[in-house]
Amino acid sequence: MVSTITKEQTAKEYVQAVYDKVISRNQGESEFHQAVKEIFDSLIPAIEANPQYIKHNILERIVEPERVVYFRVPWLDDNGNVQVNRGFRVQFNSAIGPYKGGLRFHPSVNASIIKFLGFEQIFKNSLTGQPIGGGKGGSDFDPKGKSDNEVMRFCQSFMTELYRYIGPDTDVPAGDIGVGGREIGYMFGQYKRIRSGNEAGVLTGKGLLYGGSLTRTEATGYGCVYFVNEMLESKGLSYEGSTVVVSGSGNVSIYAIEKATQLGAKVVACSDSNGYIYDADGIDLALVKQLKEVDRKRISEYVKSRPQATYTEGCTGIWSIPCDIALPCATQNEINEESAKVLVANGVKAIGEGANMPSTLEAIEVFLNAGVLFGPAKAANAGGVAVSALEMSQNSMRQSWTFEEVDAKLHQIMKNIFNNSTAAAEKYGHPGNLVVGANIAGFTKVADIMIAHGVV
């Protein structure tokens, strides 16, 4: 039974009622309901506060993309046998600018991850202060294992079908999980040959030899860093001296424990999807390097030449290793509520979600009953997103800043973020809670946008 909308309605039962008429409509899609229950649970207040908001049903409109694209991807692979994949792209809301938001391929891809993901980007890409709105993509196609002739070969007949809804100025993929500058490139390449043009800001991410940005590939990482940074120092607490675990091992994972490990922590352990590894005396970035972005290699490599390391299979036990900061990188609901127990229990001071939603909502409630710093994703990792909007105006300016002047303006970008958040939390009642800070500070912008554009 699909629930009835009113003006009448309080804002709490509003709220409810567009959650109960998600669920109806998007039946089995439990990754997209979860995203709309954490965010539509922190804006009561804003609601409260809005009464507009109800007049113009924002959120039954803002949960509904503009536009989903679903395709065949079919290829070749290395043996002559013909493969086939699918492929997403969600065009969740353009309020604020074009579409903005990664390219996913890995085997989980489905259509409720798409729009978890592309749902979350909006409010996110609104937090960073740039012109763009919220999207997202991939492929159920997976890189590991694949030649560079089988990705290329996938890349291309991906490209083929999603180069009629993209562009400069409407929507404008990046990188996620399984997509790097090799994809990229790949899909830059097939973009180039279809549309016989030279539109560099049609892709982000891209090699710094056709138009990428120096900082791109540290953004998310460093960002993240930068952000729970401001948490710390807010409570006059630094990384100096700290003890940091770090999920993933992958571009975002790898940059967060740089910058971490340059403002003065101890990175004692990373992971990938099969174990984790944990280093006493502090992670090898050098080796982890070496093997994730040269060798492409397991993270269990590493105690081969770090024999002092310890590696055990299965991810979710690294969250059992005593820190003062956890920054979970990997991937979403990683740290579930017996996790986020255990990480209290071991006197964690911080959280930094680098990772799109790798919090449960049960171990996000245990966090911050107990008190400990949390910088919720769309906040926290909002540097990769960030960065490539940078790239765009590079791009549109025909430009190139240097690192330090991307670095300087990711990190104001970060600290914006921190303070719009901490206002947003103290404003509408809940001081402290970056959780509904982040979530009310990217909403509203959105909403107010929407209202001015009239009913489209």
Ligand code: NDP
Contents of the next structure:
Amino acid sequence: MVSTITKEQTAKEYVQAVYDKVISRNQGESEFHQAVKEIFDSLIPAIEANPQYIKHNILERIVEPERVVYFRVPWLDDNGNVQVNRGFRVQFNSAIGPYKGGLRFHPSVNASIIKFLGFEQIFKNSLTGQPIGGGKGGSDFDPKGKSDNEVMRFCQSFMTELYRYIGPDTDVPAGDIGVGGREIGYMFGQYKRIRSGNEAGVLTGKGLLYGGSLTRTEATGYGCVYFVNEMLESKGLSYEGSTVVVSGSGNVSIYAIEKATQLGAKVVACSDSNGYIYDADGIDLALVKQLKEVDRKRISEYVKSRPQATYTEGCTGIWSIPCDIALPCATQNEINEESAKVLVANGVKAIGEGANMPSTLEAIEVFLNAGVLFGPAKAANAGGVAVSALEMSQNSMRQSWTFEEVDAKLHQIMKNIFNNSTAAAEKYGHPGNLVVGANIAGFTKVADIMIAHGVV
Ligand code: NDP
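Now that you have shown the form predicted alone, what about the form predicted together with the named molecule?
What follows is the entire complex, opening with the chain shown before.
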């Protein structure tokens, strides 16, 4: 039976009662349950100190999206067959500003995945200090193996429905897994055509020739590395001379590899959804970029040009490679308890979550108990959405800032997120625990604004 919610409950009873409701109202949505649990567990000290959050029933309101849209996306493949995918947009919370969050195109996409990502996005966006609310969307369409024309027809059909719900001041999507510059370009073209006008601020991650921001491509990977650098420096450590393992070989991974290497690290491994490569001499990033960004090939091809490297089928083995710093940048739940234990046994010093929710709850527990520096996703990978907000500012002002200007702003934002998360962890009795710190710092701002707006 689901417990009732009252103003008289203790913080623990309240959190449990709302969590029970989340489970019963969103049955089978395991990723969404996991994301809610990760946040709720760390909010208890903030709710104890701020009983007004119970009085205004903030938690039950914040786990309910303001709006969810599901839609049919029909398109024609190159053989003239009619294909049908499902589109999603979850407009989770607009307390701070327009809904903001990426679109994911991957066969695994379903309501649970989009809701977990949208829920996380509320707190991440709050942490950036930028005026953006939380949202997320996508489709179970798989761009892999599709021709450019098929991708274009799909994107046009997707936008033909999505355009009704988005706009520069209401909801501003961007990229995520499977959605890069090509897909954003096709969707922007279709939006512009339907709306009969050029509203540059409706999407971010655009090409530089039509309103995109310099540094947006690099922002999530660079930001993750900057965040980990803050963690390392707080303990008198640095990237210099360290060994780094990065999972994935997509947008976030490539620029995490680039920045970590620039800061003096040797990155020895990366992966895709089929397997991973290990190159003891350090990853040849130009080769990875060519394979993944230009040729759209599998990472296994890497060893054809670098015979001293090895390729291993399967993804989890990458965490058995000894390293000082691990940056999971591929997908959710890619580090489980067992992999976390192996990383700790091999002496890992820091984890920076470039992907969203890449560590299971059990894995996070292992890292925190072992005293490993742990940068949770909503803090460590907030650089992408932060620069998306800077792209919106530039579009509104009809200006373009230089790479150096945007990179400096990104760097400062990542420092602020680290400092604010560290301060919140300290204030609420969990010094050094950035999971607690980031969750509370992100949450309290949204909660206070929701109270100010009344029951809406
Ligand atoms: P990309 O599509 O560019 O790259 C994803 C990478 O992860 C690819 O190498 C892909 O391999 C691999 N991957 C995908 N699914 C799996 C899987 N099930 N197992 C193992 N590897 C997998 O996406 P991004 O780099 O943009 O996103 C990566 C992560 O970062 C996601 O969690 C995303 O939500 C998060 N993120 C992204 C932001 C951005 O700005 N792009 C912002 C904040 C977070 P393959 O090619 O085989 O599919």
